[in-house]
Amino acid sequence: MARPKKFDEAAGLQKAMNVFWKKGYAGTSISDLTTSMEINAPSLYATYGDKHKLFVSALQTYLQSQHEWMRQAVLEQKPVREIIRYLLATLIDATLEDPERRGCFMVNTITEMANQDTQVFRIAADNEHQIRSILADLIRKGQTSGEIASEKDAEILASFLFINFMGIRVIAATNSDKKHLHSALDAILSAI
């Protein structure tokens, strides 16, 4: 008769994913997935698979909380300039107040695994796409306001606010003049 399992599997997987987005995966250890989730090899096995699963479970569990979180800030009723900006300004601050600066955990994953692991590939794409989906429907109801020129393709300002989505997590982690970064963030809502 199997034991019952004496541990929270979603706080297991919080902080696999904490070891994974401060180590990478290839510089996580079982050991150290063990002893930060508190539990043996065998039963780090048994409920989560091997480390290439956990990692994938790991990724897509922070993927929809940042999917979740821009989704949330897209519905408030604000003017549309004003969410883009607070979105951006969230990734700042959210990297420059992280004492370990991480970064972004997809972004780590991405220069790390995508051009190797095919898996790891189509989450990135997929993980793209849905942000870009958020962004067009979030421009194209700036368009409606009439905030953002209606003859601007959607999709095309979709495509680069993910891109300096992306870019200003890699600078945050690395650039710490937070005056720096939110000009930047002036000159990206110039552009649209």
Second form
Number of protein chains: 2
Amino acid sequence: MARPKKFDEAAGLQKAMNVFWKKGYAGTSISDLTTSMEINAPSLYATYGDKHKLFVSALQTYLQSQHEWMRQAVLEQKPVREIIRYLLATLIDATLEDPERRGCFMVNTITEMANQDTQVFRIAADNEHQIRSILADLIRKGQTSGEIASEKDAEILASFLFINFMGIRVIAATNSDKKHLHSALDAILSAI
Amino acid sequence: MARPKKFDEAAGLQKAMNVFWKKGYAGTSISDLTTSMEINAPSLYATYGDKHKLFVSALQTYLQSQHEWMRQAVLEQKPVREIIRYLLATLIDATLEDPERRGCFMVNTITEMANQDTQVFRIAADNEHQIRSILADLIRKGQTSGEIASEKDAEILASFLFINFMGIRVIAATNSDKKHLHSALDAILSAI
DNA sequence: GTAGTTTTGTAATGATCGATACAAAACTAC
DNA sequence: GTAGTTTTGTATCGATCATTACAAAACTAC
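Can I have the other form now, the form predicted together with another copy of the chain, not the form predicted on its own?
And the full complex, kicking off with our chain again.
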């Protein structure tokens, strides 16, 4: 019934995500996006809305894959401490292995815009809630299995872990000492 | 011998710092700066160089006061754990009390630019080195006084603390639950 | 084939970007 | 006073910003 799109919408969104992830919202121009996505501006606007809408879509795409990865890891039939160490270690390695050293797209977005953009603020708050709930469930699992002292407050430990998730992704953006970063994991796990 | 400046150079730098801190580097325009600093563009360029030079000066001003605050706190004649708790608690409170919720200027800058600006990258790496060294000294002090187990590696504990410093400043930008944030401090301190 | 629909490429919109040219203004030294 | 120096205000530079008008192009339905 009409002329078909000659580009893949999801692939374009992925491309946009990578640009925003590297350069931030204000640091990315429409020209940066159209170049990377290999479409022209009118197609971008017709398909994804304006710059802000595209950014939010890209951020949500990122968060979905991040959450899925974490939910998968939590399902593993391994000791809880091992799962937590795997999560933290993978974050370190992924950050160090990224040739562009972009850190975490959610953290980057929080520090750039959460204080000025209510929609981004809500997404960040919701993300925190979701991840903390995944972590708290994991810790409660460790408590019922006897791996973690049941006197401890699972919610607080989850917040503690969440703080360390965020901190690690900031540090790993400028510190490349893999051995050193990994050795900090022992200290983190000793608090659980 | 010449017409005198009618504005205070240090005060202007402080104003610029507050704008960059709130809006980031790319998000701040020269117009934002001249408005807040109450000078015109030619005066800005003559006094502080270009936008990037002014930004770096503002960042270094911020880091100096941050470091001074931390060095002061570390000198206190109090139990080491108490000092560490004070440092973390003050970071939480300061972030929550800031009506603009700007978080940490250094963290914001790392996540915005460290992967694209070698000068910023170096400043961030140097800052990490300095703060980790202050914290490691503090921990060694606690080890000689018997407050902290001397088997533990002071450098690693310092890195652990640094991670939590960074993490807390990211979280506190979107989470306003003061009681909750403070209760995570117990978990942090239990690892020391 | 033709009519109808949507995407595409080109080209341009006004606004704002970082940075400066230039001259009037305000000071010091003498 | 005058000469010399630097800052100020105004006005503007070309470049780029996000966004869109418009028409040719490419498809489907019939």
